[in-house]
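The form predicted alone is given below as one chain in structure tokens.
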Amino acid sequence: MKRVLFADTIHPELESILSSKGFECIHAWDMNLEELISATIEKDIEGIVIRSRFKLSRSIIEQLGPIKFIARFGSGMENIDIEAANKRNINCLNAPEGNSNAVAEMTIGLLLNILRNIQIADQQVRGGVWLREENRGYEVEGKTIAIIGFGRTGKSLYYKLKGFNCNLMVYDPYVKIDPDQFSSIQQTEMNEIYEHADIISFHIPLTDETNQMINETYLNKFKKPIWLLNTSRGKILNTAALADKIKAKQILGACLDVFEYESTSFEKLESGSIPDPLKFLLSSNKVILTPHIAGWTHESNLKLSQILAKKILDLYNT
């Protein structure tokens, strides 16, 4: 029987599908990292299913037993040293197809919220304050929106924004866009985005290249004030630089579902005192903050399980 370690609690559909195909699914979410490593050796484990509880670094992967796969329940792979896994012929699987729609929908919701002052107006009305002129907002129509990263989530956002009659630009040096499929979008270089963008939305993975990519130098290049949205990974954005640009009115508003100060598991902010840039964001009415929930829907939870199950079973031609 093929044994799989579940290092995190996830939607039960994945275990159900694998069990129906003859896999033994072992619950390991109470194991620490040392116990997990030992289990891969002692229990003749075929694969590990993880979410974000552990970082599988090179040194950890080198200690694992002869497993066949590591399956990441989600899209981001920054907590797995893929190069080290490849050297051991370990297949690294993820399921970005499962939550790309959820993230794109959340991005639309955040965008409308920040442009139309929905959250602020709601709080005011609940407090007995009725302000109309002060809450006059902006429309998406006619704005130039730059999508940074044109993977599955970027593409999903593109399809949703098409109906808003806005100008769409995209930057992704690793993707060649088919003009027949995406006729109403302009693939361009960042210098054109700096020149024309009104709104910029980030949908990129966390890598050595993108870590702290959105810093003071980056933000200084925009020729006019912008709205900024980040629903990808927190550490691509320097929070201090963002705070400074909001104070200088170079950023009109920001929506963050992810934070530079998140814990590795994404389950909370790092412990300790709250950094001053985050204190500013928490107190600013120019910012909307949510706790890493863009891809966190009931539908995506199920889809992630189903997609990951298929990819695991495909390894065995099952």
Contents of the next structure:
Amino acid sequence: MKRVLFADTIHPELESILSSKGFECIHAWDMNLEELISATIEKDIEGIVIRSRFKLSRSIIEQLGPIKFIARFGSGMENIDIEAANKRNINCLNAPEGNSNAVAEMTIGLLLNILRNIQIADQQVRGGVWLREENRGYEVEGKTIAIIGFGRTGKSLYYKLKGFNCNLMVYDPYVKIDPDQFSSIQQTEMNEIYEHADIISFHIPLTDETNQMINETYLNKFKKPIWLLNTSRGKILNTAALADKIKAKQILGACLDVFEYESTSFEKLESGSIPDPLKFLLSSNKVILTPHIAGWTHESNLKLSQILAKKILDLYNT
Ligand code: NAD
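Form predicted in complex with ligand NAD structure, per the form predicted alone context:
Let us now look at the entire complex, which starts with that chain.
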């Protein structure tokens, strides 16, 4: 019997598929990190399934028993030291295909919400306030929208935005976009985006290069006031710079699903006092804030299970 440790609670479909193929799924979501490490050594474990409860750093990975895989139930892999895992011949699996559509749909929802004051107007009506002129909004049609990062989510967003009759630009230095497959999108350098963008949406991983990439210098380069959306990773954006640009009206509105100050598990904001830039955002009607839920739908939960199960089973040619 092949044993797998579930370090987080996961949609039951994954356990169901693995069990049907002869795996024993051990519920390890109450274990602390030491117990998890010991279990991989003592219980002849094949692999770990994890969302974001623990950071599997180099030193942790070096202490694990001789496991075959670490499967991340989600997209981003920044809580796993892949290099250290590869060194030990541990396969690192994830399932970004499972939630990219959910993120792209949420991005559309956030964009329409911020442009049309939907959330503000809803709160006003509930409070007995009926304001029409003050809530006159903006349309997506005709705007220049820059998609930063043209991976799974960036592409999914492209397909959704195509119907809005807007100008689409993309910046991703690591992919070559086939113009036959992606018509009506311009692959550009950032200079073009600084010049023309009205709206910018980020769909990039957190790496050494992207950490704090959107800072004051970056935001200063935009020629027009912009709307900014970040549904990728919180730490790519310097919140203080964002707050300053909103105050200076150089950013007309921002939608954040992810936060610089999120805990590594993404389950909460870091404990302690609320940093001033976040205090400002919490009190500003120019921002929409959601708790890292862009990829969280009932459908993506199921898809993540099915995709991850297939990738695990493929390791065993099952
Ligand atoms: P992906 O790996 O498919 O695509 C990322 C793209 O970003 C790649 O094409 C890569 O070339 C590009 N890229 C890397 N560095 C870049 C840079 N400096 N400038 C421009 N492009 C760059 O990833 P994805 O599945 O599209 O996910 C994108 C991000 O969204 C990830 O950080 C992921 O963790 C995050 N995400 C968030 C949620 C959520 O719930 N909010 C859910 C899923 C994924």
